[in-house]
Amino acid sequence: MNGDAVSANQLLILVPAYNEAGAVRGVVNEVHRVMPGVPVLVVDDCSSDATVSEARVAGARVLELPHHLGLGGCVQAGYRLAFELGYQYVIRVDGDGQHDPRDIPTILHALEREGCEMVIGSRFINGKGPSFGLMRSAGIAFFRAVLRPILGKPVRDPTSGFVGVNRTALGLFSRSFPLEYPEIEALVVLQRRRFRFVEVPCHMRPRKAGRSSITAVKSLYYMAHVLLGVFVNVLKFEGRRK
């Protein structure tokens, strides 16, 4: 599958981003000549750099936010603009050149397969998947352990970016969307609505430019907070069930 058998009114590629001016024009191109005709766009999270003008460069329609919402709000900005243009199809691609956009036609393509509301390109389907440092690779397993009881079945890449949705799950993540680190959270607020999601194989790669701003403290308080927030989905859930 090919952008070709997709209507420009069908499918949106959202890039969420702050400060890449660095790898947001190489990864626009990249999405480009893979899925010719298919608009991407870069929702800017206030950024310091040249990533608005980098990404206007390589042919990317951009939403400039007026102030730093962190990747969550970054993230539901880009969905509630989708929902409200009327795409069918939404899938995210970071900024930061990790994601390897020829992953994309087969996100679509379980999409449309599947019926799902979400596809998740997990890095852990084929082999064991890219090495991490020690306190991420066990926040990884950590949530892999909290989630399964949660969702009833496995997840194995929860941590993800590579996701697509479909307008369902799009309605859904315009109106209510996890807002600091929204991948893990996000699985619970499907849960709760019995929407189904599925695994599908894709690419991992270094970063493009820049570096990761997340450190071993950072990764402790990610899984405290990320923690708190699905055990409040869960507890909201039950609350609605009674």
Second form
Amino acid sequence: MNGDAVSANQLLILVPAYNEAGAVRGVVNEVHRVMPGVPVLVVDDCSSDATVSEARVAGARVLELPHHLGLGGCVQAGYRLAFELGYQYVIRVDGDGQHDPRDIPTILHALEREGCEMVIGSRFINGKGPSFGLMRSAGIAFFRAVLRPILGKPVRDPTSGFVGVNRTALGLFSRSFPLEYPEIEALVVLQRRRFRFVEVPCHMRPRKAGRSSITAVKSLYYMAHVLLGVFVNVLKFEGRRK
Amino acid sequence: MERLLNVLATLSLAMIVTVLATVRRAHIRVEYSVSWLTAGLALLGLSQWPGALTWIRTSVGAAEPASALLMAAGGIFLVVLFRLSLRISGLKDANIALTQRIAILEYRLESIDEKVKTPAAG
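Okay, that is the form predicted alone; can I get the form predicted together with the partner chain now?
Below is the whole assembly, all chains and molecules, this chain first.
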């Protein structure tokens, strides 16, 4: 299956990027090779480097945020635009080159075949997945355990940003989307609406350029922040059901 | 204790004067000055009305009037800070929504410009 199977006005590839001048051109080029004719929208989170021009040179459309919002606000801006433009499916590929665009058809196929609202590209389905640092691995294991009873089913890669959504989830996320660390909380937002998700295997590569902003201290802050966000969303859910 | 109340009265008056001067120079909006002026007036009231302080001390079971004063002042400032946190959260949400809307409108304007220019160039 390739990009020819879906018309250009149905699928949008969304690439959130912040100071990814060294990688974003390669990401867009790879997506174009794998999914010819499918539009690529780079959402630039007010980068201070040449991310915007690099993305344009590669042939992507660019949504330029006038000031830095963080990952959640950046992704939501793309979801909002995609929803307004009438796209049926949006697949998010990070601008740092860690997500392999060759997995896009797998995600798209699952979205079409399963009829679920969201498909997660999971790094842990085939084999044991990439090796992260101790703190990050512990964090992923912790959130798997926390989410299991909330979602009513296991999720192997709750922190994956390689996700596809259909128009129903797009409408939801364009109105309500976690803003700082969105991946895990987004699952709870989906659950509140009784929406379904599935995981499909995908590959993760080293960053093409730049360096990760995740440090040990930030990991701890991340865990505390997301845990609070998850429980706030669960409480909202319980209140709404009464 | 009397000396402590005098210090509190002086600090409260200084806070009220500072807030009023800042409002006058338009460095702080009137709506946000209300919380601080209310806090300043409440502390000034406590400093001038020891009966209220005694009532607070017996109500909360504090051993010393100074502890009751500290608790009352802390409580007043917590309320002010909480109100400000609520306001900041609302402003941040509005800021994010506006930023996204501006970006989307600019994107759509560029698209219209391209559509207008393309036939002319051809």
